[in-house]
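A lone chain, given as structure tokens: the form predicted alone.
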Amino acid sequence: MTVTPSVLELKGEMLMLNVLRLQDVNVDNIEAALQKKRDEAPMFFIQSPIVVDCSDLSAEQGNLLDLRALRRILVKMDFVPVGLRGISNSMLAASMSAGWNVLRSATKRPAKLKKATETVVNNKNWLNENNQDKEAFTQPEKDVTKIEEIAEIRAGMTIERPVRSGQQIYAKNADLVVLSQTSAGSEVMADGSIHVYGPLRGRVLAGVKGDKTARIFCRSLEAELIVIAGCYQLLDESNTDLKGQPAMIRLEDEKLIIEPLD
């Protein structure tokens, strides 16, 4: 009996997803609001998968939404459209015709939480478990669209526990210090430098708002994507011999320099 070798592997994996929660169907307004978010942190959403949530729209509003134009806007802004969720039955045909995948709707949130985006809620709950300051978090501004944001802090952010797969941490106007490890599928970002006192995996973005002096320090360099002030590099495509080793990463002449951490 001939045994056919396996030709694929199928497994579950947690991925980082941005969720764009629409509250307006005017695509010009949507584009302007998205551009405003991108201008605040140009590298924050680069090549990020995004789900468009229409659960806040009425059936009548949904039918007026130009889904083809919306998809073009997201692609132009370097998002990767994953699909729609929370759509009405009357939108199904138009969604398929416009090339959108239709996802199962998420569990409906209590009304009192509607002003908070999902990432803020998730990170707030997780950090509260670690006795972090509850007042360190702010609600996103009311806008025609709401896209997931990370909490704003007043000083440097220190994370004591491992950053799990699917988790996103952002230190705004500050450095980020992770006393443990970051997992594959996680994303850590800071407007300043990033220090990881364990294996650095997943995506790491320092100098998110353009600070070219920001640096990345880690005990074991295993990150999938490294970004400083908009300059990025995939670790698999780099010629460094410091993979799995203590390393410091800095920016010089628009190029990422990976050096041993002495």
Contents of the next structure:
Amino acid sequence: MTVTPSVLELKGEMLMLNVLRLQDVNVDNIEAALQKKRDEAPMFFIQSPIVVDCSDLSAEQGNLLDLRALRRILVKMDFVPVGLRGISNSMLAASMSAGWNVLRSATKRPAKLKKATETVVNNKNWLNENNQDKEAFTQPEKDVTKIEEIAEIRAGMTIERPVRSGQQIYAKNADLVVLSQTSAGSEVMADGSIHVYGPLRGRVLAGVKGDKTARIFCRSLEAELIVIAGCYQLLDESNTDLKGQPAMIRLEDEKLIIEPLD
Amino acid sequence: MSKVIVVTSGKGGVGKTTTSAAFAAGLASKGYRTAVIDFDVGLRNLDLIMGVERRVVYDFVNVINGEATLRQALIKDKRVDNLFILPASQTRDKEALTKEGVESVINELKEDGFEYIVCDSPAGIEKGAFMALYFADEAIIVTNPEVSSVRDSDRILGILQSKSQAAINGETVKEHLIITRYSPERVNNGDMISLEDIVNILSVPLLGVIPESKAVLQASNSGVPVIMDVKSKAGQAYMDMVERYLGEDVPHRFLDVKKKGFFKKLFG
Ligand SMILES: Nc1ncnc2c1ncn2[C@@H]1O[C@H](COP(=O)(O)OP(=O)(O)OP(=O)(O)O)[C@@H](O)[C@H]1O
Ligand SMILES: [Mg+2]
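Here we have the form predicted alone; I need the corresponding form predicted in complex with the partner chain.
Every component of the complex follows; first up is the chain already shown.
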């Protein structure tokens, strides 16, 4: 028996990649918006793979998109363009001639699911294309969806001790978790959401920089003041029957909604 | 191993000095070598309550300034063995307390074999109070059953766990709660906050409840720590507190009978 020397190993691997979901086809606008994002964390984006998702674009919009220019600006910004996904049939030829690989769409958007024949075309495209981004093409489709979710997770800040009267805690660009109580006369703030696992008694300000989706969760609602994205309410002036109860507070149409938490 | 324990409250007149004197005398009476330091520079109360005011020659600030040795300034109690008092200066201002100075005195006491170093804090959250808590391993928070006192205790707890040396080193200062001047009748009248509410608001383990008692003023007028008045309720409550601190399982007394259910729940 002879031992064949190994030629290659093929395996699926999880890989962190960015998904750029386009809502506009004007390349200048895309460049400006992306540059802004990139400037917030330049080190994070250097040489990082990026997938362009076109599922929010209509077929007409898709045809107006300058795919060559898009690829150029991504490379210029040090991204590694991996491929396009969620494109309409009419974009297929243009995509390939502009040097883009086409990935299968994430399954969570059924309206954009490709027909079987197209999938074959795409698959062929994956295998035949021989370029630097090979590793990314071999990963299973479901991983792409997973990674997109991971990319949206926000870092958090955890405080283990009580936040006492006169103390102020601010979780910048993050969610805040307080494992103990917050006292009357204290102030807890976060750019994201706030979770308090002891009684919440002081002032609480979520979405400080204007994030209207930020929420407040607490085990016992006894706060003096509740604020989400600048909309505020004094608990004393609220007619909620959840005082002293587990509660979630969110913003809907510029109004604070206090709901039971269970 | 020596322990530095600060007796603090934020609010003034709640019973810090009374508690410091009683606690230190109680520890010493149990055989522990104990020093109690008066940090209330400018007011000087501890020596009065402990009946040693006539024996004060040198004080805490003299030691810090190198004008006297620690040995010269420490006053040995004549009634309780193992008990020493380091009085405050009546004439200096609070700025005389420096971090380095306080640290060197505390270190010298430790080297001298003192097992407990009790720091009687002045009221407020300024220099004197800060110095008293800065080197603490543990804190006794003295609270009266009223809103402003509880709020100030909460505030001082925040300072303790963020500004003390232990906090800066990422450790926590062990907290104990003492509720003084407690009057079950007045709680039932609604004049005072209940024990249950205080413990709930502060979420600090309860070490003792000292009832409102005339014996406290009488004791301080005669210069005897109230803990030595073994017939008084306040004296007994302070001794219970000391024993509880030393790890004995002592039930709380002198509370309204109706409150028993709650304490069974808390400590049972
Ligand atoms: N349990 C008690 N019953 C009755 N009176 C008390 C009790 N505890 C303290 N007092 C009284 O309250 C007053 C203040 O007590 P003390 O000097 O111990 O408080 P303090 O917190 O040290 O005050 P300061 O903030 O001025 O240092 C004194 O007159 C004392 O006799
Ligand atoms: Mg005092």
